[in-house]
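Only one chain is given next, in structure tokens, and it is the form predicted alone.
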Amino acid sequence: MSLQNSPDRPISVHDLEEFCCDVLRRVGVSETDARATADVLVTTDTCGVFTHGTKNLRGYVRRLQAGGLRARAKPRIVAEGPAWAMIDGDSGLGMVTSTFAMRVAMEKAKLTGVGYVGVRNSCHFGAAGFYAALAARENLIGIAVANDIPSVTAPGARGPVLGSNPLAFAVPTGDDRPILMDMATSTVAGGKVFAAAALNQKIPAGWVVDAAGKPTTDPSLFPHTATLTPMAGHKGYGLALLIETLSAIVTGAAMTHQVLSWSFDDPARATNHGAAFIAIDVGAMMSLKEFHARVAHLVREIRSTPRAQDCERVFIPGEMEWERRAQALVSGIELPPDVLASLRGLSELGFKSLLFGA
């Protein structure tokens, strides 16, 4: 399957969505996992978060070559309660163990109110928000987190710490398009980084510092002389704390520097990330009508606030990123310059019939 693509035209969703499960199932993965996994990988790209989508589909597709990710994984549950679950992703691709996760933690909730899940031996699971919107899109509350290697310093420390532990929540509104925070814990997300260095341009003195410990413009340094910053210092230091014991700790997955880089270590190795996943039935604790509309109540409050001067609206958490992925559905997606690259690159892996402008 060849696909053109240029930046005055856009790739339709669909096209973008069988490439990606043409190359997955090249490389053995099943029907259903490619399905799923393309579905996270294109969504992503639809929200405009580009650092999270396809570009990452040939450094997956180099582990699943490899060995470090099975392509014909089977995640289970290995220990459960009423409320929660312990899962074992079989080192298969994150996105198929972290849907099948969020998925079980819905059950759980429909249940009991709440469910917890946590994931050990995953891999890179991509944009938390997605999963997080799983929940949300059934009238439950969605939180989805992730640790992952070392690469955000702490407040008095020289060198990474912790990862840059991402933490995602969606709230149902009763439509299609729930409330919806995705963040990474660092100053910005590595993939961010990684763009800017691809794209040879500087970044601002805030994202990271060099080796010895003071602020750098210079992305290429990261993330082998330098490591990110924590979101909102120590703060972000915290909420990264959290978050590896909820994924790492509780669920026995890597903690640390015990994960390895999905990026660039051996690509035969299994990484071993942990996630959890958190799910809220709102309607078993109120009417869902009632909670509906205290939400709406709380958009609008939010939507009349007094604007700064030159400032012509304030958004509501993730209402960018609808707005973007309701607009690609209808007229494709330009996919940026690095993206582009990423795909074409899927030459060097073996896929020379598949590029993108082939």
The other form holds:
Number of protein chains: 2
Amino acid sequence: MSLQNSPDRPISVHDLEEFCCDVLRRVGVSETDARATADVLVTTDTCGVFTHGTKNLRGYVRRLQAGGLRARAKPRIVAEGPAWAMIDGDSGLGMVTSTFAMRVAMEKAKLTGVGYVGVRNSCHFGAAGFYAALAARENLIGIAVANDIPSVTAPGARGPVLGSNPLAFAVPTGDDRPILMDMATSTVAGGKVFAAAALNQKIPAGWVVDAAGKPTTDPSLFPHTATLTPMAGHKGYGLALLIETLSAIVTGAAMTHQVLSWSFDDPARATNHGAAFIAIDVGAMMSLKEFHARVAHLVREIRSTPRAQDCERVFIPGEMEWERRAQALVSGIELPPDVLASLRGLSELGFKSLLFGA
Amino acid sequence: MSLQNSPDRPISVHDLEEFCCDVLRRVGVSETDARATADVLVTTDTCGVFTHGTKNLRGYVRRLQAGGLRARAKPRIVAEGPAWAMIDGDSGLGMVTSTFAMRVAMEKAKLTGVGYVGVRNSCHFGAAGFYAALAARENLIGIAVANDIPSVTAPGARGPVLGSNPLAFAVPTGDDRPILMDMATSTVAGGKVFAAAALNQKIPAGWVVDAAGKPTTDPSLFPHTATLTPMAGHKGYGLALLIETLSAIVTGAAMTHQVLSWSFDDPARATNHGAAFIAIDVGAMMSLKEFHARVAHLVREIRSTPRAQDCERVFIPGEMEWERRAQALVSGIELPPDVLASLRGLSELGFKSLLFGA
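Form predicted together with a further copy of the same chain structure, per the form predicted alone context:
Below is the whole assembly, all chains and molecules, this chain first.
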């Protein structure tokens, strides 16, 4: 399968999904797991979060070919109780393991009210928000967190201490657009620094500090000599530590400097990322009708709040992303140049026939 | 009972507790509930978090006398499942209801692995971290959140949208000093702005915006015409919305502008704050010995990280507070002038014999 694309010619969601599935199948991933992975990556692109979508397919494929990611991995529950489970990801794709894990958390929540599922032997899982939204679309509050290689410093430190450990949550609204927040606990996600570097753009001071602990606007220093700053100082540092606890300390996953980079480190070795997923069954606690009405009341209230000067709109978290997605489903996705370059880079890995525009 | 105190003469922890209990008993609070409340407030003072400790006793007493807080309230479970419960606080002291609620969450967690307990008809509960630490001291991860009257704006808005909705967590370490983080989702807690106003000090630009949405350094404008900013912009706004969901939307508590201020509004009316408490029984998921060892490994690693210039130490969240508490238990608490003034202010409420230094 070959896709033609140029920046002024959007790619249809369907074609991009089929492209991802085809690539993944060719490196041994099952149809089901390829579909699950493509769903995460392409949905993320449709939301405009291009740092965490199909741009990363090339890196995942490199690891699948080298064996650090196992194409035929089977994530399995290795321990469980009424409201929790621990999952060994078998060094498979983070998207496959995480989708499985959130579904287990949702099942637990439907039985007991709450489900907490920890994951070890996973890898980079894309956008945390995807899994949170998975829960919300079945009327559960969803929370997803993960650890990563240290790239963020702490107050008083100069080098990396913790990962940019993401936190996402989604709140059901009764339609297919849950309230959705997906945030790094760094001031910005590393992907944004990489994206600026790829585009030869400067970054705002405050995003990273250099080897001396001073702010720098040069994204190319990251991650070799520069370190991300924690969001809101000690608060981001603290939240990242909570996330490390939930996703790695208690799951038995690799912690901090023991995690391998899914993009930089030897692709033949497993990264052993950790993750955790929480689902809360609000329908067990309050009628869904009342819950949705209360959410709708709050949303209306926020939308009608007085606006700051020069501001047209107060957005509900996720609203911007769902609007982009609705547009993409109709008109296709305009992939930015760095994503296109990454997808074209699959040719280095032996996917010549799949090249965009080649 | 009368306490003598001056700023250069610390008050013993025991004496301050007895003072609080005596005051609370005199307004009809039971011995048990007075002890529970004094424990929260005085522990908070020992940790040096004076904005959330005994300084607020005067405000609570005013509401107890006026009836907005019911001295003989009995918080009770009104609905529950295996891993969750909903508690009606019966318009009692937030400290009493919250201690009860976290203990229920801990019981649920010991049975199922995880416990989520929502609370309605509560009031200001002091420092969220107290309840998180309660869980951690029994080897559970503890999380505590609550809503409050809107005092924080949102990106694009100019007035208050959500409360400074606190989030606290504690991770057990195997000793009596859990990793502990207690943060407002505003850039700073409103209490810090009040404290600056009481001391006639300016505040840094960025803490609040004025009625036009512009930064101001005048703390006296808050909360009447100024509004707190969310920490890290849209991230703090998003987290506050998650907290509003967990503590108020699903609990049936008052939401946003329906919450009454525990300090400003008619003390004869119930504030109907919401809160939520989560406990996770790590010992069910991994041997406690291994969990503690993994936490200790991470703590050692963080402590040994290269330090920034002019920085002597990288603190673990909560470390500073536990060190202050250890010192206070030995040497007593040096209450700052605004706390002393507030405690002296109890005389206006008919506690002449209890005056500090009177």
